[in-house]
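In structure tokens, one chain follows: the form predicted on its own.
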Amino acid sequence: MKGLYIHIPFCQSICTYCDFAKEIATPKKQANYIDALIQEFHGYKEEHKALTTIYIGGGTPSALKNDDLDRLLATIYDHISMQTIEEYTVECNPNDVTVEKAKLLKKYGVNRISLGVQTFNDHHLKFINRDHREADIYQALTILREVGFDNISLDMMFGLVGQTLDELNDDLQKVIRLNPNHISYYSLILEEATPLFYLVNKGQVTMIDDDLEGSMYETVMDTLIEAKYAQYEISNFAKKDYASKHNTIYWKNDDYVGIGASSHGKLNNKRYANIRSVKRYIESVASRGMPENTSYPYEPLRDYLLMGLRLLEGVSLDAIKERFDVDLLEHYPKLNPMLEQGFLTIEQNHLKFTRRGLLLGNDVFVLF
């Protein structure tokens, strides 16, 4: 599989622990960035014949204007055979939706909604700055499904600021009510250079303390599963058969196109990264016709255990053997006291995360 990941960068409003790059742009900054972003899109014309699926993201796609997203939707149907297409994901923000906009994304060919939900706790909602409220992300759905989309996902987040496992547990029983097809439940990670960052380094506001936020894990790990979704990898859940697909290609270490500021892709065992600045992206498609992009190492095996272990489903050590040569637990020997210790195990030659491992995985991933 392969597949396009396009990043849109504008946002109506910034979240205050969002540190992917963003802004809030004029009308004609978004139209030059779309007319930068088609004509980096025509530059991989070989890699358009073999795609599976297409995922735009942000930022916040639905925070476009409806002609400049007309034009790129159309741009993409014109010159992509939708027929090999399996997926096709756009994330929106819950009070970007209006029927109109739907039926523009309908009408090209997208078959997948990522909703930014986060909560519905309108307190959090206000602190966190997104612009919606929990009566729009009822307006949204209601509109989504009218039009006749049918595969949604809701993206969720735990671990907000004064955040109680009452108020989690409220979530995740509005969750579970409208029925999405599949879940993304986050923790809020805190990232430098934003302006979260800032509040707690003053001492303004205080993270929840761990041990809240692994309780705050497991019961949503237990109250989805409950729910008859299956957790298939550490934040994702879903009904069956609808995993996402498109990120799947990541966790299996596929190859992906990356278009768009900021924008990564891994094409013939190269990664590279596109320029973050918006202002210096399409300068630079303008002037070059293809963006200023760095590569960057691909280490084949550090990458494979790194996004596989992600799943649940781990990664086979058969499979490792016949693709690195390599016998995995001589090869990273600081992985055997993390199975003694419970955190990994092994299942039918399968290396994956414990219950236990899955709450303190990033002890696991600093060892590749």
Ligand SMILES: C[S@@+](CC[C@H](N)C(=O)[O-])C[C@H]1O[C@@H](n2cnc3c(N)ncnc32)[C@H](O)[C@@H]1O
Second form
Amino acid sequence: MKGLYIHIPFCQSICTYCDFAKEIATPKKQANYIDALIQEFHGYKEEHKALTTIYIGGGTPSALKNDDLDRLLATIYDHISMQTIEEYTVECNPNDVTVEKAKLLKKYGVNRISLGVQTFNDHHLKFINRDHREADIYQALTILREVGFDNISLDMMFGLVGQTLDELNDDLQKVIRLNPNHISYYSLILEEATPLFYLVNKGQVTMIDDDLEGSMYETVMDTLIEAKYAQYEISNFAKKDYASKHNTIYWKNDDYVGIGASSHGKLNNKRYANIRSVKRYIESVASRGMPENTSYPYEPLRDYLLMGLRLLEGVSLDAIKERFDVDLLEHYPKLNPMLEQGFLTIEQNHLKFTRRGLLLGNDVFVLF
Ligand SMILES: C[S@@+](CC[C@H](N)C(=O)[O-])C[C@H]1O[C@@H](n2cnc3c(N)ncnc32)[C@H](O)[C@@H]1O
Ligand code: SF4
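Structure of the form predicted together with the named molecule, please, following the form predicted on its own?
Time for the whole complex; same chain goes first.
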């Protein structure tokens, strides 16, 4: 199984918390970027045959003009056998969704939309500098469903500055009422070099405290599970058979090609990261045919654990023994106190997080 990730580093407006590679660019720069992307895409001809998932993310792919999007989607459609593609996702922001754009996505075989909602609360949407409001979310979903998209994921966030548990519950009820097949619910992370980081450092706003963040995460998990969504990853919930196939490639440490500025890929036991700057990405593809990229150390067992433990099913100790020829608990003795304190557990020979461990979150990953 192999995935293809394509990064579109353009947005209509920049959110205060976001550290992803993205910018507001001129139409000319966007067109040049799509030219470069298409060129890089053709550099992976061998991999095209084995693909099972495609994910166009960003930034905001739906922010592209329809003719640029058309050129990109048509190229993919002409060179990849759509029969073997099980899941083809495009990230959209509510305000970009028009009937024309939705039909364009449908025409080229896209079968899953990830809609960036974040919150339904207009006050919070304004503070984080999203360009949509609650009403736009409903309108976008109506269009997407009318055009025939029945596999829709919503991206949500909790722990927004000043957010209360009541406001979170209100968001959760609205999400459930919309009945998406899949929900990603992320805790707001304060990333360096973002406008939010600057505001927090200046003391102008305060992030919510750890206890409230923990309560919010528990509320998200309890409410979505009660609404019959299965939590299959730290931040991801799905109805039966709707877990993200593409993201599961990452979590299972399978191979994927990443194209576009800042994209990462993993092929044949090597990892690489493309240059982050859009300008340098375009220039390097123009001059060398492929973008500047950096190979970085691949530590098979560590990567396997860091990704695999994100899945609630955990990692199979038998599979680790077979694949890496190590006894995991001997190899990482630091895991034992985590097991004794109830952050991790072993069930049916799978090492996995307990509810307490999930609440500890990323702190567990420093062990590896
Ligand atoms: C980078 S965005 C791309 C998709 C689209 N532009 C959007 O904003 O929905 C993907 C997701 O990452 C999440 N995200 C971005 N920055 C984050 C942060 N600092 N903390 C938590 N989640 C974040 C948001 O939920 C967002 O939907
Ligand atoms: S969160 Fe999405 S819309 Fe906001 S700046 Fe980041 S990529 Fe753009």
